[in-house]
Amino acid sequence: MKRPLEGILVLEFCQFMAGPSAGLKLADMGARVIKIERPVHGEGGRQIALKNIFYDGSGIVFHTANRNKESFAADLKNPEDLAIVKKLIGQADVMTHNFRPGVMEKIGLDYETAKALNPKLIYATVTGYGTTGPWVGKPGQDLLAQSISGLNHLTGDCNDTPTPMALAISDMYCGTHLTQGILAALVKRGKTGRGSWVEVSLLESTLDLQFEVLTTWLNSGKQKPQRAKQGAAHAFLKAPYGVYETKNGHLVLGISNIVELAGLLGNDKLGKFTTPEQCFNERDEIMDILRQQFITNTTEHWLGILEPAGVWCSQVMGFKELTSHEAFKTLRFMQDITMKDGSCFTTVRCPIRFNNERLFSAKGAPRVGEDNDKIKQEFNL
């Protein structure tokens, strides 16, 4: 299958996760993504490793976000290397970077300079907190952005300390926004012939992730979010929404009618809760009553009652249970990646399909500068 972004050349001056995750999505959809990295050591993300797992000298996090790309090593402080990079920019469709505000201006690769080199260029940037204001110089790191954004007061139970999400959600969501902006700019260029400057930030993306709860807070008295006593799943939703322990695991209940639920479960104690106001204001009591019942039997037993009646509910699974389930296997969501040193690891594929075709890409992440000679010859650098 011809992928929709084939023929699009992306120069990625990015490190760590937000910018490279956008490059990954573009590469999966067919774009040619060339990482511009410092010589020898490459981008900083190469040394970040979850559980200290490394392949071919780089952390598994780097390999996860940079498969199917090429690497061109260049010292941007070296005039000769900078001149070569500028020639590449003149032939590119998209350029991305996530340096702090002011860094590319000092190097001489700011938007106006890049635009002069290539008026059709899509210049796409990631910052931590925007380009002006008192936080401009603050490190743009995922945990910091989550914590500043208010997100940490939404996860966990009411007596828990502020709890961040246990994944790089700010980075990932910001990378998704960067991808959306780039695709929109490419559509615009197709109509006008002119490039654009696309800007996103970790903080703004994390705020956008919370648009439903932030809007609720702004329009409901601006009171601190109140998480449920136990099994909290959403600070602004009424019972029975939440997590419940069973005899052999856990199940979750989504948005449900408490009167119908009480009838299905034969639970007379729930009979006094009939209004939405009660279900929110007295949700801890409702959830306590449900906990006392659910713990008496297995997850499978309760799902056998609730699912046929159309109640939104599910078993709580771990990775092992999920990946062994037939429904997951049907998705064919995993793929194997082979490194230059012959080592292999398993990761996920692109979640987007085109014409019912899944997008697999088994090419591993590049070594630092491994494509320099090929790129110089191809682009007459």
Contents of the next structure:
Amino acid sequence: MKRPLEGILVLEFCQFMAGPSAGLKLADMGARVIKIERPVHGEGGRQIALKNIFYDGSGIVFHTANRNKESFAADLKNPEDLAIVKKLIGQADVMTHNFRPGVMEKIGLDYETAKALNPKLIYATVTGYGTTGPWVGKPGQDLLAQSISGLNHLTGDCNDTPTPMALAISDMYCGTHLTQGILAALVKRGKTGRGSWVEVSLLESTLDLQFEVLTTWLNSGKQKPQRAKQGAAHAFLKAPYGVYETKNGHLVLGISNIVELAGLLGNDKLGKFTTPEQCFNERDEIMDILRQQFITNTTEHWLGILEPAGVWCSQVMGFKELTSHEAFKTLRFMQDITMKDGSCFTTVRCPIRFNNERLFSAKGAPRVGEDNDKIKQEFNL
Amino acid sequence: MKPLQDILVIDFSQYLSGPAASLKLADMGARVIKVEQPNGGDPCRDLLMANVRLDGTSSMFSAINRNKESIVVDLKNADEKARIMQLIAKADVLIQNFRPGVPERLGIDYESVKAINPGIVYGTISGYSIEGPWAKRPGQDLLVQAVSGVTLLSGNANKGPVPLGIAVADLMAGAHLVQGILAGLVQKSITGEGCKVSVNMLESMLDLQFEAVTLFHNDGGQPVQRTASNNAQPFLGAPYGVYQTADGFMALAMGSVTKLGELIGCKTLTEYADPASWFTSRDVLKQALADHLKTNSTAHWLSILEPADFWCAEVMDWDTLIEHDGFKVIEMLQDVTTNSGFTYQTTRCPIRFDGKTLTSPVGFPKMGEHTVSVFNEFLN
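Given the form predicted alone above, what does the protein look like in the form predicted together with the partner chain?
Let's see the whole complex now, leading with the same chain.
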């Protein structure tokens, strides 16, 4: 099938997660993405180990974020290599990097230089905390950005210590903003013929993730976020929003009308709670009463009562339950990827569909410099 | 000039996922016209956070729908339907997040829209895709989180499920929709062709968890094992986590356990020379670290670790953060004002173009505030 970004050439000078996750989306939507990596060891993300699983010499995180790309090895401190890379930049549509502020200036591939080489270029950068101020030198790492941004005070129960989201949310959300900025700049280029400079940072993206709650907090006297006593799911939402243990598992209740819920469950103790104000102010008490009831029977029993009545509720699943469910199989969300050494692994495909078609790409992540010869020939370098 | 200037977006979506997507398009310069149905409009107007209303409207709605216009259209009324179809014929983008079947009933499904505007980029968000046993389930954030496996990643091993405390399923799906729509616009600028872009919240949540989902499919389906204490990522070894100090909390990212032990004078850590043990013995290591870090202040530990370039940070709350120079220099906040003169503070778009931030002083619209002006402008 034809993909929307066919014909777009992206040079990725990024490592680790935020930048490469953006490159992956562009690649899956049809762009050609070439990673520019230092010779031999390649980008730093190759050595990150999750559960010590490696394929073809690189960690599983690297393989998931860098499939469907090519690799061109170049030592940017070597004038000869740098000259070759500059010729490549002259022919590219997009370049991305996530070096700490100042590094590309020193190498001689800063925005002004790149723009002079190619006025139509979209030059996109990721930093941890912007390019000025006291945090410029601070490592732009996911957990650190989460911790600084206030996010840790929103997950978990009120007596828990600050609880990070246990996945790379800052990296991933920032990666979506990088992709958005690049694509918007390409739309503009289609009209003006001119390139742009796009900048995102982990901190700004993590604050954007909190835009609703920050807006609420900023305009209502800056009251500290209050997580629920137990089963908390959102510090700013009223009862019964949260997680409840049942006899054989857990269920969640979304935004629900407490009076209707009391009727459906035949729960007299909930009868005194009738107003939205009570559901905010007496959230823990309401959740306690529900907790006492839900533990007395199975998840299926409760969903059997609540779902037909249109109450927003669900069982809680782990990957095992989910992936064996028909609903998951219908998605056809997984795909097999084959690496250069013939090893194979299963990972997710692009979550965006075009004209009802799924975007699969079986190409594995490249070895460092795997495509040097081909690229040199093709681009006359 | 903002990058999406002159792009016209007609947005039928409600609540958060779709409207968050159109907010990004608006902030990047698109003109977003929000279409609301009579009888209350977008239900998000009355969905309250912490019981806060701004100028009579939910703070959540106020944050999501600033920088947009609002028109009220009764799609079941033939005249009004005809008018909105004329507007759609002139649009670049349409967004909707109705449940499967509803757009067909309303006559704004892709095929109907494409017939009058072949170049349109048509974006839709569903909860769990429009096929399969969950197609008609409510696509509500917490419900999607619950089935996606994500609630078993955060918090410590002895906790039950811990949802992410932000509507991340909505926001990731919205972020993916923006990408798909913009890719569609790039294609349109080259070939003139439009397209349909579909995302669903479940796939977006699984994409967010691509590390965990990929591991599960390649390690024999092992259950996720959170650490006993200080969990921040169930697949990484010590020291990765958040730790209490004598006066607050600090975060430690990946790094050498032995080097860390030497820097802070924690003897137990220095005894684990084999990097593989930082994963296999992480519960013991994290506990030793937790006990040790409690003995002194956050500032003390950072003053040792930062100069050594060990990845660490103070855990801040918003009060601390917004007073910090590191926050002030990024100029993340802006004041916006509604047409009735009500001013409130919110965040700005996180993407910068050509060295400049993107801001807009326009607050959220009253329901139907622009019905007359929009139709006068476009249909006369």
